[in-house]
Amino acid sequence: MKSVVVNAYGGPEVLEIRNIEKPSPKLNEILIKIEATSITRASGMMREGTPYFGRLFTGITKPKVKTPGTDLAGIIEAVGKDVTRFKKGDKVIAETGLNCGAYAEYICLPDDAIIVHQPNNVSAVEATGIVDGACTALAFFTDQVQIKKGQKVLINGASGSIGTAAIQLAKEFGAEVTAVCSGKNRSLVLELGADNVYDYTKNELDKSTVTFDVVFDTVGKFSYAKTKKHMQVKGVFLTPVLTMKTLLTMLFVSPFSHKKLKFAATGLRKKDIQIRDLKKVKEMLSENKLRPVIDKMYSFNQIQEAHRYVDTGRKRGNVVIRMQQTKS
């Protein structure tokens, strides 16, 4: 089969495809064809290896694992002996979080890894393209803050994977929606139900006295302190983008200020919590409450050429490798 293999971090270039032995599933396993997997800024990041202090999690001089990818959609051809949760031929979902293993043409999981069933009203590109930003959205709304019906939500990034399913999370919570996002992108967040827009091209939050219960900068870019005059007295800043500065402000700043920073790296917490939301985001995408947003679609081939583009970061909704599988 084929699959990506990398042996140092770097750019795109590093993304190797080769010929290897496709796997067998163990008693416990499935084998999954994969039909979809989505590349992501965060996937781009564990490509680099930065932030640096990830590499405790992921390698310190090389991966430690060989194939990447964090999210999958495919069909089951095999399962092992002891398998009860899932039979062949059915459609799934799956996140493997830092084992990885996505780019690739199979993949095998343990029964009770996180893994749903693929909801029959999305195809398998769009059910790995909304995976990963409704679930990290879906923690933060949940875990590190409880979005109240009324409250009013700022989202940073509003466009991109993340942000684009904060938005239909935060209205689908009751929440009033403020989206920061391009001028371009303003008719696409309105459509998921955005209340108001902000151009960052044109500074208009700065411009704004409006503030707001939760910020949440999806994709790292807003400064904390600067922002603390858009939250309102018991406001909370959160961000999925650990740098060194966002540490030292949780750790001396945050804990002695009424306007509360969190951080949480969301693919780190217990497996059954994982599973939790993975199931909310499938139950969501069964009764439409979820849009997948699709920016562009590559084949496996050009999984450097889809990792260049989102490397721009100007990407819209998400990117998605659709695979051709090939005989094994």
Ligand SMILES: NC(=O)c1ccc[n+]([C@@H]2O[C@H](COP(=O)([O-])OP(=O)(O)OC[C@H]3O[C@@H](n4cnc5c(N)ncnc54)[C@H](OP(=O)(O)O)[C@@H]3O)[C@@H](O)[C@H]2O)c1
Second form
Amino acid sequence: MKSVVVNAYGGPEVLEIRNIEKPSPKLNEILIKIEATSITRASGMMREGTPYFGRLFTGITKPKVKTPGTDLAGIIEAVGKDVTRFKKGDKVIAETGLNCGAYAEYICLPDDAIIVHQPNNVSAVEATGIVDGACTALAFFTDQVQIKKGQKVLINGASGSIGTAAIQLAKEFGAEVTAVCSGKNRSLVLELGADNVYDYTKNELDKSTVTFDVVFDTVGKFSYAKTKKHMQVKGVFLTPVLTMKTLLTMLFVSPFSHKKLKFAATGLRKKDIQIRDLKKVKEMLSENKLRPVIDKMYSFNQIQEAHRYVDTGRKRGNVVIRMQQTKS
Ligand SMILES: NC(=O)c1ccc[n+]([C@@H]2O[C@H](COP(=O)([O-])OP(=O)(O)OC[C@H]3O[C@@H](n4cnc5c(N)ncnc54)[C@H](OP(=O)(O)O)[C@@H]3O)[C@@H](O)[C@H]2O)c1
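The form predicted in complex with the named molecule is what I want next, because the block you gave corresponds to the form predicted on its own; please supply it.
First the chain shown before, then all remaining chains and molecules of the complex.
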């Protein structure tokens, strides 16, 4: 089968497609024929080995896992004898986290991994596309804050993967949502349900005196210190991007203020909690409460190009690889 193999940290050129042996499922495993896999910002960072402290998990001098890729949708081709949750022919969505392995034609996963059945009303491309952003946003909105009906939520980076999901989730939880994006993405965020929009290229937020219960800086571009004036007295600032400044603020500033700064590495949480979130995302997809936003689709052979595009930091929603199976 074809699989990406990496032997070093670096740019997109380290992603080489090779022929390797197709895996066979152990007694408790399922063999998935991968139909689509998404290219996330995190996969770019794992490819580069940045930030450097991340290498404590991914390998100090070179990547521990040879095949990257953390999200996939596919069809079960075979199951081990002890598998009860799934059967041959089931369509599934899976998150592999730090074990990776999704940039390949096939993968074997234990049946108790982070896997759910794919809803019938979405394609493999849509299903895998939304998983990273939706599960991340959901994690922040359930573990870090509990949004109450009528609360004001500000979402920065609203046109990105986390942002497009966060708008829809915050609306679902009954919030009034203000999105921050550039002018070209204004109509997208309004279509997704945002009540108000600020254009960051025109510094429109700076001119506003509105204060928010929750500020979710999905792209790590806001400064907590500068944003405090836009937060209510007990407002919470959420960020999925850990910088030294964020860490120092969390340790030495936020604990002494009513206004809190919270970071979480959502993919490092317990497996049961991640399965809970993926099930919720699946449920919302099947009820048409979440709309996957797919910016671009690439073929497997174009994986380096896809990474180059995601590295720009300009994608709208999500970027997905649609696999074309070869004979193995
Ligand atoms: N902690 C965690 O568990 C976790 C999980 C997943 C991801 N992450 C991290 O979260 C971050 C965001 O991921 P993502 O996939 O959502 O990002 P993304 O999709 O790549 O974000 C791209 C979007 O951000 C917008 N943008 C760029 N600069 C902006 C700015 N200054 N202000 C407002 N919007 C801006 C771009 O719009 P324009 O082109 O209009 O600028 C683009 O639509 C990444 O750093 C990722 O590694 C963390």
